[in-house]
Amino acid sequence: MKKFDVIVIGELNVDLILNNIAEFPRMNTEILARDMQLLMGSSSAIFASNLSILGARVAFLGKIGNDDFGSLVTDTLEQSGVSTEFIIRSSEYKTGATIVLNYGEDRAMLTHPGAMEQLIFDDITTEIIQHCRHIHISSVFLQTGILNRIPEILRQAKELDISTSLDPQWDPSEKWDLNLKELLPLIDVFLPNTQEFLALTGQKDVHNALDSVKDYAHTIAVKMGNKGSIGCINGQILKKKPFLNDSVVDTIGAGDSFNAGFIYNFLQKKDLDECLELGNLTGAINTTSAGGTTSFENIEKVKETAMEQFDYRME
């Protein structure tokens, strides 16, 4: 029996979220945001926290500063049951921070990477990852310290019979320099959203993108927001309808919550249809509260929201 179901290798930061903004900011002017929250952010941390609430045993491997933002991150993870024993604190670099400007279902973000860029390949040791069944990596373009070594991390996992998943997230440079032909054979579950998948494959639509990589990919699940999701395994494509929320608070972390639901069922050896369904549900639940984790305080609240908001009974 492994100590953890999943070890998440990822970036860590806080989110300063500004809501109820009348218009987009313009140079040399000032506008007001009528609502503000300071929460744990980062795609990887939201995934880890919400996967833990769903019932998986989760640990995190990342780097933060020795500061108040870092303490907020680790405290929040621990409250969700995520082990922080592998998180490295740096006295040289500050914990990353993202300012999020929300406009309905759209948002703009500005990030200070800080310590998240300082996690390096040598920090990801066999002594650590051997304790898990599965490794999840997210936001690879923000993790410049390991970006070029990701194939080695994945091969190391395979040698230890550990399954893997990867969510590339957005590339701030928009260069999209990721060798899918090398990476996808090493990844059990690839979890991009539509825009990321099209940018990475250079295709015009999702079906063409799936067709371009299906010969060397394992399982792919593409997040399509309020259009649901589409998956591909062994060349077979399956589209899954969304759970629609008519009163979206914000969409921060919705994709990460989709990942949590998908991987939770993947770990239970559920089929692609069931993985996509729970992913769509947890992504939708995410949108009922601000930020990426406030809808996932505990499993009872998650189940209650699923029933009351989406008429869905979770097991």
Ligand SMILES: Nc1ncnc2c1ncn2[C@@H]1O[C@H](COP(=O)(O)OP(=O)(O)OP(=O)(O)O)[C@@H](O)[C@H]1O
The other form holds:
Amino acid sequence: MKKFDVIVIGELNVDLILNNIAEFPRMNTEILARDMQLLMGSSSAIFASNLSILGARVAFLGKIGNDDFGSLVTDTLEQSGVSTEFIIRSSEYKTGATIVLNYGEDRAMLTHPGAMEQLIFDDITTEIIQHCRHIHISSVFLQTGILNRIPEILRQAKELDISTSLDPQWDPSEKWDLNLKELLPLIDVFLPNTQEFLALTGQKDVHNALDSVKDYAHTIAVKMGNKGSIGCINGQILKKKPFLNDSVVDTIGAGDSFNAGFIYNFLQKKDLDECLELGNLTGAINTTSAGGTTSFENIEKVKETAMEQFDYRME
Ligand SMILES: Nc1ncnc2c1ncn2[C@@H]1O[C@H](COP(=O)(O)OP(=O)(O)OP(=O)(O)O)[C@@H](O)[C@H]1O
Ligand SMILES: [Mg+2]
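What would you give as the form predicted together with the ligand, now that the form predicted alone is on the page?
Let us now look at the entire complex, which starts with that chain.
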């Protein structure tokens, strides 16, 4: 019996979110923001937290600084039941941080990547990963310390009979330099959103994109925002309608919550249809309150939202 169901290999950071800004900031002036929140950021951490709340045993493997922001990140993960025993605290680097300036409908973000770029291949040891059934890697383009060695990490997992999933997330450089032909045979569940999948495959629509990789991919689930999701296994395509939410608060973290629902059912050996369904549900639940984790404080709240907002009884 493994100690964990899932180890998440990912980036960690905090978000300092400034709201109610009087006017957009200009150099050499000072203005006031009337509201402020300091929260754990990172899409990998949202995934880990929400998967843990759904009931999986989850640990995180990432790098933070030896500082207060690092403690905020580990405290928040632990509150959701995520083990932080494999998180490496470095005195050399600072915990990554993003300052988010919300101004009306617009936002400006400024990120110091710090320790999140410093996780390296040698940090991901067999000694650690042997403790899990499944490895999930996210935000690969933000993790420049391991980006070129992801095939090796996945191969190492496969040798230990560990299943794998990967969400590429957006590439800020927009170079989309991932060798899908090498990677996809090593990934049991590939979880891009539409734009990412099209950029990575160089195709113009999702069906062509799925067709272009079907000879060497296992399961693919493409997230399509308020259009739901589309899955593909052994070349068979399955489109799944969303749980419509007509009063979306925000969609921050919807993709990570989709991943949590999908992988939760995948680990229970459910079929593609049921994985897509729970993914769509948890993605939709995510949009009913602010940020990526507010709707996932505990499993009772998740089930209540499923019932009240989407008329869906969760097991
Ligand atoms: N407005 C909405 N109504 C209902 N469901 C939604 C809505 N927006 C998103 N979802 C659900 O959440 C899933 C993931 O959302 P989305 O496609 O935005 O992921 P993403 O682009 O990867 O997001 P992220 O920014 O978190 O990485 C969708 O596939 C859908 O099932
Ligand atoms: Mg995403």
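In this text, the rigid core denotes the largest set of C-alpha atoms whose superposition between the two forms falls within 1.5 Å. In this text the structure is predicted, and so the values were computed from the model without any measurement. Numbering follows the first chain given and starts at 1.
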Taking the rigid core as reference, does Asp35 move its C-alpha 2 Å or further between these two forms? yes
Taking the rigid core as the superposition reference, indicate whether the CA of Asn193 shifts 2 angstroms or more between these two forms. no
Relative to the superposed rigid core, does Thr305 relocate between these two forms - that is, does its Cα move 2 Å or more? no
Supposing the core is put in the same place in both forms, how far has the CA of Asn19 shifted between these two forms, in Å? 5.8
